[in-house]
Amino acid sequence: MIVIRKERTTDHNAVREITDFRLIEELRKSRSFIPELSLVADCDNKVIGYLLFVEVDIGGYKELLLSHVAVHPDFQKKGIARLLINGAHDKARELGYHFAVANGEAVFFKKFGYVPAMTYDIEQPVFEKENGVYMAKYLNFTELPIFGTPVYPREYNMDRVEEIHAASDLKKDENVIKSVKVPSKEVKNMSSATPHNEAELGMIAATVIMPGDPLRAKYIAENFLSGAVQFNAVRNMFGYTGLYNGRRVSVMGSGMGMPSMGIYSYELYNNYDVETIIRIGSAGGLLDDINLRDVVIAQAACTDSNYVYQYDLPGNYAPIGDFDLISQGVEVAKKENKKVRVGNVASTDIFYNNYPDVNKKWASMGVLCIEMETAALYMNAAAAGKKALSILTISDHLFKEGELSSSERQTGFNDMIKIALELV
């Protein structure tokens, strides 16, 4: 079993064997050293990896530098570096840091939400320019004017840096901080917005909650998130990033219909490195035992749309949600004593359908409800190799009287919203 934990004094010899970095011993004595961010990967009481973040000065503010990360040669390429870096990021957020910078391979650090530091007007120190691409990650929200060239600890001088890079060639994890350069075209693409989203890379969390109505996104940001900051207002499709129970999450409207969901979810997955999208929306009930305000988790989505044609498949395709998210959603609902239905839904392109009895046809096949976005979301997630889930609240019923008003749809879906946020 691998455990990421704080380094102990008794670990020093093991760390020295992995890294062979004399600088670490000096940094442990310096004011820049943060004991909570000196971490080891422990496998059955054996140290197999090490990571160190130290404080640097950026524009007069104390932020972080990824100083060292190394993995024992027998355990490289097994995800140990990923565990160390993710664990350190979580602890750094708890400690209140706003930015982390790192120098190395852009493609690797991009997986962790790092973007070219120039995105935030953070400049690469001169002596680092031959060692890779300078990257930065936004950890916590701030309106402080944090920009400029990081000032490294005095122990981290140029001569010592060169010595470390030379000594580390055979020791450090080959997947981390390689001394390569990225073409300027790639850097430009990594930091550009889209025609529909003005956010810079790093502003959007790995998980995005997506209501159809952008005003519902605003409602969630104002009522459920702390420290929420708006990242998009293009076409009034509002998007915000904040914290829910200390976990970073974004919320953004998708608009109505599969074409709109297709655009926004595609860009989030492919342009902003979002890993998970959870749709929360309204739906029309179809079955007799489905009632107003019932919560439905979409296991799969039938559709009358031709959205799937773009994938040039040799037959029909069944869009399905992520099994882990479905299972977790059911468990969260049970803990909250909320009843949910899990099953098939129908995603339609046609709100005012001229075809008689179309909804009865769906109901005859056990489809729980009808809506307009889930199938496109599930297909985009599958094509991108990402995760998706659709959680729906019944706002009206196709065969019963009664429906929720527009204001009730905007503010009355709290059960669904809480289930989604607990999945972050």
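What we label the rigid core is the largest C-alpha set whose atoms superpose within 1.5 Å from one form to the other. Treat the numbers as computed from the prediction; the structure is a model and nothing was measured. Positions refer to the first chain, counted from 1. First, how it differs from the form predicted together with ligand HPA.
- With the core superposed, E371 shows a C-alpha displacement below 2 Å between these two forms.
- After superposing the rigid core, the Cα of D396 is displaced by less than 2 Å between these two forms.
- Core-superposed comparison between these two forms: the C-alpha position of H72 differs by no less than 2 Å.
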Given for the second form:
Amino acid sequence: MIVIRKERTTDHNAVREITDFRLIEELRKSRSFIPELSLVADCDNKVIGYLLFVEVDIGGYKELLLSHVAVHPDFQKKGIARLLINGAHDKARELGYHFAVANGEAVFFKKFGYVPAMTYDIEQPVFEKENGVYMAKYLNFTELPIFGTPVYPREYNMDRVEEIHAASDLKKDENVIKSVKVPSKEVKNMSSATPHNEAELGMIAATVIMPGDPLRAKYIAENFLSGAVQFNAVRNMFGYTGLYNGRRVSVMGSGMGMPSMGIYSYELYNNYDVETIIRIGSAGGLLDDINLRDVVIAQAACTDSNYVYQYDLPGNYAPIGDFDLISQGVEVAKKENKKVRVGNVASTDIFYNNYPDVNKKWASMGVLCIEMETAALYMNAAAAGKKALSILTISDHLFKEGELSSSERQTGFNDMIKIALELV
Ligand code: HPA
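The structure above corresponds to the form predicted on its own; please give the structure of the form predicted together with ligand HPA next.
Next comes the full complex, and the chain you just saw is listed first.
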């Protein structure tokens, strides 16, 4: 039986036979050494594999570098490296680390959920350049600004490049991993990508701002965020993560209509660690005292959609926005001298209704405006126990003349973006 366990002093000789021991012995004495992450693969009391993660400094935070992985030549191609790496990741998560970096075969590391480190703005140290692709894996959720070039323990130095890492050891073990049964949980954890979103876990911030149009997501990333990195391009539903006033935030298109918003927001809440989604969109005015360019914060969303039937509730459900976000949104708007209306909106499945006057019925109940996404967003948030808010600009009025010019649309859009970003 193969067991992955902490290395003991009595294992040192066996480890020495498997891998470069000089650097390991020095690292063992250094402050970067974490005994819980110096692991051996033990097969019936024989050490057949070794793994070492050491601490590196990334942007002032203690994170991890995969320093060594090695498997005894008689036991290669049996998935031992995989067991060691997965075991170490579990332990590293338990210890609270946020990122692990590794240098080597991108194809190999991708199987463990690593992505090019640049995705997280983690740069490859200069002396590592020749060794392969510099990869990083997200381990635990963080909003900390962890990025920059990792600073390695002193024991690593330029003359030592050849000894560094197990890139070559890993290559030998890369192909056959199937002969050891890997729990399905681990396999599932390897990638968080969905059919609609190629982002890996950790690439998306806790708060996502969602305009309907993905090109608007790009516009926000380019004009309002610093250091934005694109995380999705599947179906051109662009998504980016960057910093706004030092706070990490993502922007991603939702597409038009509740089926589209339903898919993307569901995945953000349930497949990624997203806590808050703020929709920013346009809406058609319904009431007499609603005018073009008004900003509406959707307190709740009525709907003609069937979306709610999936929850099999014993009555009509009232999809509502998050109270704290609503009140903060009002505060931000006040500070910026922007008038906002807060109230009920209607989310419809039908833009071109055969009976346009049907919308007068919503108006007769005081519904401010009509759009096509908020109800699904609010329901997904409720079902996932997360937060949502919809901020809308009136782009047209169903019962009054007039239309926004494209520059007015842009100004209205910028007003919403500013309110949304201040809520992050
Ligand atoms: N109907 C639905 N959604 C909209 C409208 C509309 O008239 N105007 C802007 N978004």
